[in-house]
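Taking the form predicted on its own, here's one chain by itself in structure tokens.
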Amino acid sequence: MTDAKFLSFEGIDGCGKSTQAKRLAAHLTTAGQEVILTREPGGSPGAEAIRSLLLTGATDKWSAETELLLFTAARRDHLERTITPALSAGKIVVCDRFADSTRVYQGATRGDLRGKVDELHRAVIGREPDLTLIIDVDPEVALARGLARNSGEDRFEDFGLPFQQKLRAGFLALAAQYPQRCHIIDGNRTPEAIFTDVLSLATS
């Protein structure tokens, strides 16, 4: 892997995607690649400010429509200031979540908003990752992990297990919709076993 490439990790809260994104970025860096490890919401100063609004507070703090607008605003800033410049410089971008999360969280589980999600994405983002790795984990296990982190960014975990189950179904449906880009990885294994699959897909 020597050319610019945009890789994203997706999955329900607590699935282990952040760990795998960090491992992949470290591995590629050690192999001599120029890598940008970033995340959503966040990844640029403006987007990080919006992150704190979205991921903290009560579950009813925002409607699904308001969340959609805030996530998209953060993503646009992230794209302008971090992702596009890195790709233009020939770097590899490893991103912990991207637009697929909005398709699932706001488009499929927080309201029937998928049409609005796609319309807004086309209008102001217009970019998809080259490869998306979806870490698939038992929602009950993932929720326990997410809450155990006690990160203070637990707003979506606080929606409970039924919400996480809907999220998992949404990500599986997304992988079926975009089979060329999205790949499911069994996350119910050791981090080492998961990373073997991550590395195989990311470097093929």
The other form holds:
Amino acid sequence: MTDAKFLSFEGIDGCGKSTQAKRLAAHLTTAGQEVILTREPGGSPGAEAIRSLLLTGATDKWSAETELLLFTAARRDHLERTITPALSAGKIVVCDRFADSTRVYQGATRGDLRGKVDELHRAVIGREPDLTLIIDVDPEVALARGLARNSGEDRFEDFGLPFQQKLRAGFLALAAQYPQRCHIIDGNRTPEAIFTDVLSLATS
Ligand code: ADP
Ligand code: TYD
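Could you switch over to the form predicted together with adenosine-5'-diphosphate, since the one displayed so far is the form predicted on its own?
Expanding to the full complex; the earlier chain stays at the top.
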């Protein structure tokens, strides 16, 4: 059905990636595959504890450097406790955000930290998804969708529209950097239309 065992969804806040990740996991499960749906930051008890430190509070609560360390610590725990065991057991892992979010959010928005992001990734993560689907949406639309959810975890949405525009450019640049792994999907459509593309990329 699919050769990709580890799939990630990426994009700016409110782009609709969680909606698509859920749909894909449900579809593959119905088709008889063993699937886990997980997310970052989070996806293991330790990483979920770090998540709440990161996503609540004022925008200046952490510097980009401190965030980088916390997101990476959460990812290491998630890999050790959830992702690697699932892949070893032959399951498919569908992950809502992974290391590309760090490359863009911490690496390319508030100063150029990309060198440090890459160094840390090499040192303690060292793993990429087999396939990454980037849902590309107009930042104004995405911001309205994200904030409308009122999740209480809006620290990054609270950086505002110019920040989301930088993020969008960052994800497009990343797709150009990793053309084999990363695919851009037009997210300015209905969830059903988007899912048709998700499915054809994930199962080809
Ligand atoms: P993300 O995980 O990227 O933040 P979500 O999937 O949680 O985004 O979607 C954010 C909000 O937008 C949710 O309320 C969701 O129901 C809605 N939404 C998701 N996809 C679409 C779409 N294609 N068109 C309109 N609204 C959408
Ligand atoms: P989440 O609720 O998953 O995002 P979304 O708004 O897309 O539904 O919250 C995760 C937030 O953390 C999101 O704003 C992106 C940010 N983030 C980083 O800054 N760096 C990272 O490495 C990760 C995984 C997320």
